[in-house]
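One chain comes next, on its own, written as structure tokens: the form predicted alone.
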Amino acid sequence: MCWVCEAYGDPEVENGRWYLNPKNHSRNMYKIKKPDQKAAAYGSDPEAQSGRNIGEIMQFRFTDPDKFNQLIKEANAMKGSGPFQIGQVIPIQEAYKVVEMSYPVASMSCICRIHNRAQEERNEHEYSCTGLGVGMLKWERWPERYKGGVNFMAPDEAKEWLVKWNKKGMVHIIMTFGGSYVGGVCNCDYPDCGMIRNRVDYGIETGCLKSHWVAKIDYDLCTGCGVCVQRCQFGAIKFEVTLDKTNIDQLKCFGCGLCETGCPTNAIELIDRESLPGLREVW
């Protein structure tokens, strides 16, 4: 069981998965403010926007590489107790369960594509991120973040929305917004996604945990077409020339399931990470 599930999951609910625990979908809509207290600007709430600590680490990347590496080690050692935002990869089958139990569900603009691509998504035809929970009812309080507003969706519409981005090759990452409260399902790809890049490029583990699943290939069904290689955002799959088939490095696999949903011969399945002794602690 991953450290987030140990901290926020319920063993009696959905195998203890923290993002399927209803308590983590039940954040208060508003906090009681003291007299004359103004609403916080977007990004200023330490509980909600803990990602600022990543920014503090990244500023030393070029100026002080030794300190940069030390801060990454310290950040990873704080798993379970640190103030970092939590993100975890989930396959689309679990993303369905999440949107079924969340309310409201809305499509919205992706903050990573603004930061990394200078690409603003201004309307529902351009949105690529999925917002969950009562935070979506407060979007108008932070117009600088929610440019163009949000587009509310019914559960079935949300599932179709997830399928759309899954077909395009996007990884689904469940994100928190304030403590352990689920705030969205990001549809991510490398190199647009800050969380994926922080994990893959720099080894910052707290913002992009691997899923509870690992991909396994059936070589009798694999034709070596290479579709799964193209869809993997984590570099876990390669084509084996000597076998004339593809191979999955399960140590690198994040269990996103893109290879499974894209395989034309159904040669790939997802298996429980904790069923494999060598991977049950690899998150």
Given for the second form:
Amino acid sequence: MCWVCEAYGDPEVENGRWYLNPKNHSRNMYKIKKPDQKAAAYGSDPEAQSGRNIGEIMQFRFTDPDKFNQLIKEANAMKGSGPFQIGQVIPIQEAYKVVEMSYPVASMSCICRIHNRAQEERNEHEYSCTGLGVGMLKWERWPERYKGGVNFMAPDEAKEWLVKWNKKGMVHIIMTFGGSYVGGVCNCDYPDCGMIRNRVDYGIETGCLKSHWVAKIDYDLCTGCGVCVQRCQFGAIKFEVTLDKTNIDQLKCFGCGLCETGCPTNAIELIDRESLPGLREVW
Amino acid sequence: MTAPCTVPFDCKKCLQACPQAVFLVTAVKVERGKETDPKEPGAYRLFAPHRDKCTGCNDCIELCPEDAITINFPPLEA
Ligand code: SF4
Ligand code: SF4
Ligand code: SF4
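Now that you have shown the form predicted alone, what about the form predicted together with the partner chain?
Everything in the complex follows now, all chains and molecules, and the chain you saw is the first one.
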């Protein structure tokens, strides 16, 4: 079972999906330091805290590779009980549900693209990240984080905007900002997304868990056009010359659904990861 | 690096050209309530956190107007 759902899901709500559990979107979850109050579980300043701990691990890559590998093992074994930001890939259908239930929803610039490519996103046409919940009302406090401001969106507007990035080929990742507080849906690609890169290149799992879904091709419908191969950010699809069709390695698949939304013949469907015994524990 | 780059966020040539996405830029002079000026020398710093993935293509060195980047590969064994 998905360990985040085990810890933060409600079996009665939306199949127990943690990110569709309203509790994890609630205002109370956003922990702000109040006078005379001890810092909350994951640090008093959730936004400033997020990502910092992974950064601390990364520092050992060159100075002490053994320690680096050991810290990654420990971080993965903590399964979210540690101070790490949790991120999980979700297909766009679930991202729709998230922007419907969260308030407010705003587009903003992507912090990873700023860091990794000095890519500035200055207005709502360029913003590529989605901020969710009350944290967004305080965006002015962190001008470097929300460089250029934010653009608040109604749910329908947010959905159209998600479609725009999905069409371009971005993977949606739901992120926490302190504990299980759901703070954003990122639109990500490799190598510029830190979370995808940390997972794919270095095996740091917590920030980029696989989704609850996995892609499956209907060979009768597939024409072998190769669109899906181009859209997969995780190298899970290849063109199989022998069969003249494409082939998805479901062990590599993150269940982002980009292949599904791109396929011109609807040959790909997303199926429940846990319906396949061999993938039940692959997150 | 010979002389450290002082305006990586403003220039960003190496950051955007590297096929291996080796570089990272981050604000080192964060002021509360105010965005850091990309043109202010020293407001941002350039790092190369993924430098073990560098292939030595030299694109970054050729593009850098400040001669701020050096790459060291061990010499070929004779
Ligand atoms: S996009 Fe669809 S039709 Fe084209 S190769 Fe992929 S599965 Fe086959
Ligand atoms: S195979 Fe499809 S669903 Fe799986 S990771 Fe690749 S694009 Fe995403
Ligand atoms: S020499 Fe290395 S760091 Fe410079 S652009 Fe090429 S791969 Fe990137």
